[in-house]
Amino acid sequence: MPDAASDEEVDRFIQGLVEEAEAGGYHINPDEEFTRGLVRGLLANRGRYGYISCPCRLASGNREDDLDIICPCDYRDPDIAEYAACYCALYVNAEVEAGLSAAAPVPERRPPPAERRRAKEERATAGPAPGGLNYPVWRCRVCGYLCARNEPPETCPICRVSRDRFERFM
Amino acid sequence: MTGMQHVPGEDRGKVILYALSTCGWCADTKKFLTGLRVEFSYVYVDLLTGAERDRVVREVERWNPRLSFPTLVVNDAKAIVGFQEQEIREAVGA
């Protein structure tokens, strides 16, 4: 079981969700119980990890493995506009937010342990900035914005997600 | 709380439900099944630690390779992956 986070832990980290995924043109799952249920696993891995690991997935505990899955996941957008949800279903699209239809579950779309192995040791041995650019572009993970500079920001300007959930785009 | 867990109902067979104890959608299987009143085993592959993790671990995988959850396999034959209401009623003939 979830180490018991308190229904007013629960209710304020909704409340908190809620506001910030409106104001970035996302929805929360509309089915109470079962937000709050994720919630809870929310809690209980960010107890048990230090950071808000997908509830749906297995974390391995390593931050830099887990990156992806940290929610919001990478996977998240891409599953919102195939299955109107994310894996877990926390995130919906506006129909089902608005109770017009329900969220049904959605096929994995991580890659496989194996595969994700490989792809770190591809990402660890990309070159410098194509010719021609003045500066690197950074690409958010998760919802795709673009930035030249030399760093990534601290924080996604827009969906708030921290600097390490950014990747080199050029 | 580590291990297999048990949960009495009627025999169809060997019903094994590999899940996270913080997923929604595990939570609903376990339901699932149990309101199928079917005999099953869980084990919540997040609250394993150490060597035993590992085999569970390699087990899921065997039945699975993308370690996704939960993961039913039933009598060692046939993996469910996800909450498939109507595959899972079949599998285990209720």
The other form holds:
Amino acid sequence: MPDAASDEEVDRFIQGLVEEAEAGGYHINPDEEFTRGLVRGLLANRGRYGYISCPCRLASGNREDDLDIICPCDYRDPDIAEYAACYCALYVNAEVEAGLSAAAPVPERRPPPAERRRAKEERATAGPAPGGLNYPVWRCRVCGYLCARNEPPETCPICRVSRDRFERFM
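Okay, that's the form predicted together with the partner chain, but what's the structure of the form predicted on its own?
Here we give the lone chain, stripped of any partners or molecules.
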């Protein structure tokens, strides 16, 4: 069992989250106690699995199977757009951050395992790039950033997730 994160580690992680969120146009939940609890969950999952999977979802322990729920998860943007917060409410919109409104409960968007496997297989067998482009087009599954090149970038220049969070864009 991973050791519980120290207050200092939680503080450092939150500071990094805030800086990254603000640089990308996102906002972190202003409820400090709530946010600290979520961060403790993220850090516990990092200790368990080696990656920061959403603390509000059941991770498999297999990074490839859990790519969609590594924070920031693939569902963050549509959740914020529709409900003012992501599923776990770590990320919120500007109105919630400013205390002008409250986030609505967010239903689970993550497809069941069989649907996730089927979608992964379809992406893997995708044909040539659309429109006769010379390079495949890669899409960041978190923020939607698109790039045309042989391989996805090491890190998304927009939201800073790793290359394994990209998929071939069809």
